[in-house]
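This document starts with one chain, in the form predicted alone, laid out as structure tokens.
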Amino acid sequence: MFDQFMKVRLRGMIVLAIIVVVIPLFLTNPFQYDLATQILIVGGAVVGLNLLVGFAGQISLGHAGFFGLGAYFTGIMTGTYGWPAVPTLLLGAAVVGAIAWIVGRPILRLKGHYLSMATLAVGFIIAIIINNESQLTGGPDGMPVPALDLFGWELSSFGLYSFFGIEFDGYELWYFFAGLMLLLAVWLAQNLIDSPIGRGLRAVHGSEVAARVVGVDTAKYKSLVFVISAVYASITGSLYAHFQGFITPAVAGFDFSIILITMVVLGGMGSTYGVILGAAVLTLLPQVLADFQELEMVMFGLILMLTMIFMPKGLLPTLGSMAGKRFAKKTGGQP
């Protein structure tokens, strides 16, 4: 059984890596690279959120708050105080994780819509603080963020780099760096899912009462996954800040929180690769619908509604099930 899990995990990682490598063959300009890099970065955030929502069965309607905290911590410490980027990113993740543990212990005792309202309130509080502390954050106008300094080597979207006589644009290198970080995020998530912690999270999702009966410390596991998902959000928020070069309070806003949770639900809760597909769809769909002008949001909502009606388990699980049934029908075997 363990060998089968390892093979499935390795196969998924290989497919994702191939997709990341092949996509640039179809990208022709910096704008397309910008969208693709955003998908990879936000994809890392929703992989972490999926651990909380898809595997532990908890809800968070304020998760963009942790994303924004990571972004602003990096922006303030590297831009205002001149700290090196990588230690700042790691320290920011630790600080956000500590904040998530402090607020998570009491609110995760709640269930259902009470938990939803509590996480929503956390997101609102973080967004309000970022918006009002103008001396640190620039307030509603936002603040610039310096290029990502990787141990003395600056990675900027607008730079030009040369390796072994071959020149690369900064946005191309940012794409592959974000792809590498996404692969790392998926690998860590998959290892967690297949560990005793992952089994504990699935037990909590199935039935907290039954999990407690068999000895699972449900409060501990819910707090742990809340912290882990917040750390994912913080790190990806920091990367997003360096990539964009400028951030505003919108990165911690309610709208972005709803987008993140929608990516998880649309792609398929409990499907690590499905939520990445959800991130890609929700990032690209507004660009595809831009020609509809005033009907853009109507079409956007209609597509999401129809998708959830006919694919309630999410895009990737539903498509995978359909492909399995078709293959079984052709071969005369079981899917």
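Predicted model only: the values in this text are computed from it and were never measured. Take the two forms, superpose them, and find the largest set of C-alpha atoms that agree within 1.5 Å; that set is the rigid core. Numbering follows the first chain given and starts at 1. First, how it differs from the form predicted in complex with its partner chain.
Comparing the forms between the two forms, the C-alpha position of residue 35 differs by less than 2 angstroms, with the core used for superposition. Once you line up the core between the two forms, the Cα of residue 303 ends up 2 Å or more from where it was.
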Given for the second form:
Amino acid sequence: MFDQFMKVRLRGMIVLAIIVVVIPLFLTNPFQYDLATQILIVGGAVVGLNLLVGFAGQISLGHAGFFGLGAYFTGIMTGTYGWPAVPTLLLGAAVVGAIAWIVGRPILRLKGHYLSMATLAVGFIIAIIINNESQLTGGPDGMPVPALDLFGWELSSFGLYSFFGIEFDGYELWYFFAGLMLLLAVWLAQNLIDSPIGRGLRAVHGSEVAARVVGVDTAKYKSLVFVISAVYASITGSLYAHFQGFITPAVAGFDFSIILITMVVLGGMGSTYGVILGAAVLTLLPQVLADFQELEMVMFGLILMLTMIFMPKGLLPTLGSMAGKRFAKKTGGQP
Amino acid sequence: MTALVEVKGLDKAFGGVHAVENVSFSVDAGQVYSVIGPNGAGKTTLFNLITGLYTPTGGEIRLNGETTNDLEPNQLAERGMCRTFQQMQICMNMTAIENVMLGRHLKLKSSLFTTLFRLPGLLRDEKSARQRAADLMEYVGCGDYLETEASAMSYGALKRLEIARALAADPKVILLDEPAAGLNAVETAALEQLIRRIADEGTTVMLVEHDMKLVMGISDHLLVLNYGRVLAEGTPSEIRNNPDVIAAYLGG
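Next, report the structure of the form predicted in complex with its partner chain; the form predicted alone has already been given.
After this comes the whole thing, all chains and molecules, with the earlier chain placed first.
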């Protein structure tokens, strides 16, 4: 039997799936596909980050570190050592999850600004290690990553594929594959949120004291969600590495961490679909504002501030409630 | 009768300030046990010590014979202790029924794997938790608010919601910190009936409250605190006629 939540959830997923399928109608060249695919992959990372920031109310300013670890684990193991892609991706997620658990236990005792600073430091340390271990990582010059090998079937942006007599370009397939992965990421995240564990996580945000007195082990729950969001980052990082075919330490860098958190805040903390919209806006914005490239971080900072002040709930929830009000005015509101 | 909650020589100092000093008492199972006293007497500090939010600087607290001084609030919840707060602690980012289902947390044991893939075990758990939460909300008198966002509810309804959440864990003892504060006469009368019902059904109730009519009406035993120390302990009629209590708190 489908419960009420299941119905609401399925509706959201179907809308997202339709959007993913419809968007290619407006894409005309590989560059646009490339951007769209990036949005879908990074979207998965922010869905995971949103579990930590939006639902559990804990901040991470170093999340790109975990994304970068996943990307480089995949790059080094599949590229340098020739490991198979999918097991490497999963093993990378396990390793990054373990690292997140080890660093998470002590730093998640901190609150507010202190937690921000600690997570910021974690991100910096990871970025520095990737930068300096140039024998493994290629250092600041970056490193190439082989195409994604799905159990013997290679998915490359530059390939040509044919299914049932229909020709597909590799970049088109990558787009749909990334869309499928994002739907999976959303489904798992929603399942987590609508559960006793999810309620415990949201209670950590809503009232940590209340959570503790009803029996939620808040320290354990904070670690758990930190690990889950790091695993999300690691897996999407691995996919990103395969997709791009080349990675540089920027994937683990401070700038990217800030971009990730801005996506969550702009799109709407605690809104799974909102943060995907946030990922889309902030991936496309630099393209629109290409002339002001050196001011990019300033723009992101400004967006973060303005969002906090004028729509603290974020883009999608604010648009949703505006649409709701307008609808209420039209249907109700009789004198 | 055996003592469910036992406190011996309890001390809590914040720096040089002794908020609770050498307090001893015991609460029998099934009692309604109230703690009264002037503002700043240490009543809420006492509750925070008993429920594990503070760690005592001296003395001992026992729950069902087990020393609980160093236990965390969630470990005390596992042993059957639940509470409400003077400053209500409601999760405003959830609906009313989700707040009560949160109270059911310890009874729901779905693993992370079951949760992520929403397997049947989870659905069963959630269905039973939702049913129990809805029943409890009916029981405390906010059954009309099931799917209402907690942030949209009135103060009085939230007060009852918090009691429902505390009851959701099927506790042995429930601690209510000023449940009548801010309620009108009608709501207070309903609260009195509710507390009586909770006690009649076998849950021990500990109460911090300023409403003397309410306290004297439903308590089996009272503890009077003043400046962190025990001023008197006894039945309502003993307390009412105790000259020290009249001087310090009740007034002549």
